[in-house]
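Below you'll find only one chain, the form predicted on its own, shown as structure tokens.
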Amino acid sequence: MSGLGTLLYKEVLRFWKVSFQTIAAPVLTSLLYLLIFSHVLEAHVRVYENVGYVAFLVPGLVIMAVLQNAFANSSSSLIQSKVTGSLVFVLLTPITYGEFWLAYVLAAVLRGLAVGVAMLLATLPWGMPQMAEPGWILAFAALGGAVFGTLGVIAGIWADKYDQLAAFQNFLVLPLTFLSGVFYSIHSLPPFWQVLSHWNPVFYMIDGFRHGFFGISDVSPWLGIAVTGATFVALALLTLAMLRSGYKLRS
């Protein structure tokens, strides 16, 4: 087996020998969500006609759990593999510094995408979810795990210690999820931050998403998918360059 295939074969039986606490936890936690905000605004709140709030909230649960747990499953492995000193050991392996990044980042996407259908499957009691497009839905779903995975890989090489890491993920990732259109249309929004929530590159990917299911969305899924793939050369060129450099790897 080639070094790339090791690493990622290591990185998914990590989360995967833990899977009750690694998917199924995000998807109680999303099931939770989805209860109490479909209890209190069914009724009240209609995005998209003849869309039903809870129709419209479930796709947006979905990606924002495959995009949170994309970024969980590589910075998580990393900050461990810094703390416990066996980083070394992968570091040591004649590995490139591409095959590095893809095994965390496959690995990650593999996870977000497990916690993304057992997501779907779980909401099955509110009625089998519409799909009108399902290419967006892979491949918003795909590349946007990447993205977070790559994020992910970012942050474990910058964190020293596991509050560094958490701080990342409640002033970073965090805000980027909750306020790129999970709960709402942004078209609700007064125009500022209607705006401000364009600037958001998270937004596209819930947005192109959601398109996927409906076949409508607040702008062109082809603007959705232009912006997310830019997104993840730009991480992807930044995480490149830092493990060739060897940032906080090295020392």
Given for the second form:
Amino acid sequence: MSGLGTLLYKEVLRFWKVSFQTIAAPVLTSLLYLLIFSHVLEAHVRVYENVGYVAFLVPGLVIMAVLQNAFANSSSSLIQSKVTGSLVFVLLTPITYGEFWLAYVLAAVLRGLAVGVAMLLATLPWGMPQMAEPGWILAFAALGGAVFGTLGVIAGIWADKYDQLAAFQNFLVLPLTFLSGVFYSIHSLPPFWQVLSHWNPVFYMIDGFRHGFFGISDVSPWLGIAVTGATFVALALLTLAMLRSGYKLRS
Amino acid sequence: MFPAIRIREVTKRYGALQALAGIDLDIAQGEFFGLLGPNGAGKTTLISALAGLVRVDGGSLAVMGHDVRQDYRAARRALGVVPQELVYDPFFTVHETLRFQSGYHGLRRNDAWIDEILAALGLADKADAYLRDLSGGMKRRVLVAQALVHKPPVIVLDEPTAGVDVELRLSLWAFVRRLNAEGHTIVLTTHYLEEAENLCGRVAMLKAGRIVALDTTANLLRRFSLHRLRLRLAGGGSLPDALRDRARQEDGYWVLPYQDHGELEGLLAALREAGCGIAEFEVGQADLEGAFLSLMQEGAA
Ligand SMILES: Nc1ncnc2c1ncn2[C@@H]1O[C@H](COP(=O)(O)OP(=O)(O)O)[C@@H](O)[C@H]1O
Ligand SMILES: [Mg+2]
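Please give the other form, namely the form predicted together with the partner chain, since only the form predicted on its own has been shown so far.
Next comes the full complex, this chain leading.
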């Protein structure tokens, strides 16, 4: 196997071996959100014509779980191997920094998708989801996962301790994913927050992902995929520059 | 033929600390080389620079003719490093760990060689054990195995015997000797002179980021005493002047260092002539740490 292939395989095996924590646990958390919010809001909120609140909520929770778990995968794997020192085994080999980045991002995407699929299966008791344009579902899940997987690489390299990583997660990743239209349509927001939401790339990921299910969305999925793609390219270039410079890894 | 390792004017600074202060060193292919020095001398920093884990401020390093920056992929393929720290990934088995390490080097089918290393290091029955469940000594063996999966021509071991039991130490040396006999260049860092004495053809002594001595092990050891005579004189008498200059006192005993057992007779004859009665008498190995320190002081002067 190539260096890239091996590192990817190792990273996938790492979360797969503990799938109870890395897949089952986040699915359970998302199901709890679904139970609570659908119970409280079903009768009061209707975002789109012909789409019940539970049906509206499910894709939002799924993509949120995809993004959060993609971030968790690369960031926690990196900090763990930095703290234990075992990252040295990769750094000693001919693996290039580009391969290094790609392996961590692909593993993060696979973890995100695994959680997403498990989450969709777990919501089947609430009814078969409508999937109007499945291509968008896959595109936004994969590209959104790659954005957050890359963000996880940045955080995992930058953080020296677990609590720094937790801060990154609590003050950046959670607010970004929570406040981007998982639970509501931004059309229901006051004008100021609507404008602000358009500057949040995560809003486009969630909106575009939901478009794949209902065929309707707040903005065009083409605009959404362009914003998501641009975000990915920008973060990828930043990460590659970090890795190339040896920042925190090669002193 | 290019050297296995070529180090030129290498400097590295950590803040105010000059960790490497201009290192020049060539190690020929097939050598068994010792890198000696007290803690903080810069041994690990130098090895890390060779492995690309540390970026130097000045100078250049090459492994088997490959510059470690410009041609890092070839340089890393040629180099196997056993790190000083006992690092491991707790979530995988020994076999998985070694397969991954092979894969990182782009080796597809490597199981025959992996099995051979496992057997040679006494790890065969631990192949399916998780790293977290192994003892320190076993983890150290896995570290050695990981450094060897890609059959590197140059193998660097950073204090591999620190905190390791005697049995492992001996089996490790037997194995490393075999690798050297098969043509691998071996670089070993240690602060046990004895280890260097038994294994290394040539040694460099490092102190405060500088090489203070570089010679064949035999030449270097000749520069200080290998044995010592420890004795107590009857009636608390003193040594004759000729001997007192080279002796030192230690808890009521006189300690006389000497190079070679042939000198012993002369020493005893001198005592007899001076009329010194011997109450207690003991011959032993020189205190290597002490000899080492004196050499270090000499190097610093
Ligand atoms: N990452 C680092 N940051 C700051 N100082 C360091 C770092 N690594 C090593 N040093 C310092 O550099 C000197 C040489 O260390 P090292 O190469 O580990 O010595 P040795 O391996 O010979 O014991 C020591 O004083 C050590 O404290
Ligand atoms: Mg050291």
